[in-house]
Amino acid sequence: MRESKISSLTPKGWLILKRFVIFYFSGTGNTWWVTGKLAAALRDRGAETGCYSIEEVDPGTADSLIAQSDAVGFGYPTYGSDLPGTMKAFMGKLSDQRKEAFLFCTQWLWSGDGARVGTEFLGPGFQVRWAEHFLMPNNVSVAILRLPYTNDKGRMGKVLKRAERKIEKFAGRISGGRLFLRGFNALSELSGYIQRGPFRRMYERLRDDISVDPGRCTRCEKCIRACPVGNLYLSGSVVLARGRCILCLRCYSFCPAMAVEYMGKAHDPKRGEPYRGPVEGFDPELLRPAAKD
């Protein structure tokens, strides 16, 4: 990582960058956690910060924002170190606009270079001068691979507050015209690499495993509505896939019936019920897609 001054400053020390605007997508809700608990710390600094998910606003709508602002910043979950497909899709509608601009990503372990794979998607005039990881609680809890996670909004705390004091610091760099860049060097694109090429490799086939329990749904659409991409749809009375899932999990992990099947496996009740979010208030059902992958 590298942090340095940089031209946000004036001569004074006096801040100049004072409106920003962030973009995210959150598939479960702990990007959407950290991108509240940012602007907010953004905010306490004086800065004039607006977040938007990026199925609430088209590209178009997002140029504008972003001309009106001095820095823009983009937040999303990481998968295989990578970019959910809706995040690479909306940053590719966007004009390339000359623009100071920060990246953070949410994983559960280690993702390398998670944040800095996001320039790839940016056009050449963001001028990417942030970046950072933050360590969230797992989200992953499809029984098929029955990795370790908790729905215990107690026992999320102490992994929240780290997470709070890290947004706090990362706050402070933005608003301080402080350079910092999490995972840009090579050791770090590396290691995101060698989770993302196997990712990539497989994603094809990976965005046709989500289905649902004919036995158990109760036809009640909530995980329709949920899909950020449109991949579920009712047919008679049957919920079926289109077969483009972005492995986002809000269909598996929001089911009231949890009837929906990742590889032909729902979800296990004696673990409890699956991951939906950090804290209570994240509701994917009031984000109205509007950037389709």
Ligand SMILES: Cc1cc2nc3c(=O)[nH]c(=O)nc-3n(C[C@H](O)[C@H](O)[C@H](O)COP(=O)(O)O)c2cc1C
Second form
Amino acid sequence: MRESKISSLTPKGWLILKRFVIFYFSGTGNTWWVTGKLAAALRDRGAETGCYSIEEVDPGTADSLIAQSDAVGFGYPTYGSDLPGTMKAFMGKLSDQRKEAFLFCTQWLWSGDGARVGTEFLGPGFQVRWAEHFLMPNNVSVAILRLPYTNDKGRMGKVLKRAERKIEKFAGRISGGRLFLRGFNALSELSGYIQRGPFRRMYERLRDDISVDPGRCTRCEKCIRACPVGNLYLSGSVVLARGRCILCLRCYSFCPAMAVEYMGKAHDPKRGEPYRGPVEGFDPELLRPAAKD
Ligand SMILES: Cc1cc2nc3c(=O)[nH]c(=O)nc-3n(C[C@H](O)[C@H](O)[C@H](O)COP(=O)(O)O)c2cc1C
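Next block: the form predicted together with this ligand, after the form predicted on its own:
The complete assembly is shown below, putting the previous chain first.
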């Protein structure tokens, strides 16, 4: 982790970064929540800040929003110390502008260099000055892994409070022009790579493991509308997958009938609902994908 003052400070000691734009991807609401809090914290410090789900904007619109901003942020969940495929594709389609940038990822436990790895998908014009990791509740509630998770908002309070404190600090560093690069050192990079290497090798196989149990499915098509990559479609009266899942878990988590299966296993209702975000209000259907490839 490095922290030092940015070189281009004004005589008053503050960098004049007044307009920010943040692009985020969120599968189940954690990154959406962090982005909202970060934007609010930047606004509290006097900066105009817009935030957009990458599903709402096409790359051309994003380019012009970036051109009108002093700095651009990118937020995403960590998947095996890697970025969601949607975020990689989005970053890769942006024109390379010379802009200050900040990266942040949300994670349950650890990613090593989850924010840094985003730099691999941005053009060289983007000068990444700030990077941070935010611990958030686990969203992996798939039956096959049986990892601990909760939807009890009371129990999440502590995690969210801690994240809020970190968000405030991060916003202060950005608006105060103090460089801060979490995970930008050889050890973090190596530990991220140790997780990312096997994850990337398994990815193509893992992304073909979503299916829908026709016995439980009510054909409400919520999973189809919520999927960020158009992986699911209705064929006759059954929902089928195209094998292009990015593992965001939206369909699995938000299916009202808990009919979506991962690796052939549906959610066990005895565990309660699958993970559905840190607070009320995250509705993946409202993100209205701009383009599904
Ligand atoms: C496929 C997948 C892989 C994940 N890998 C990690 C990981 O390597 N380390 C970690 O701490 N959390 C991991 N998580 C947990 C999420 O990163 C975390 O809960 C995140 O905040 C979810 O954000 P979202 O609700 O915005 O999608 C993983 C989640 C998924 C779905």
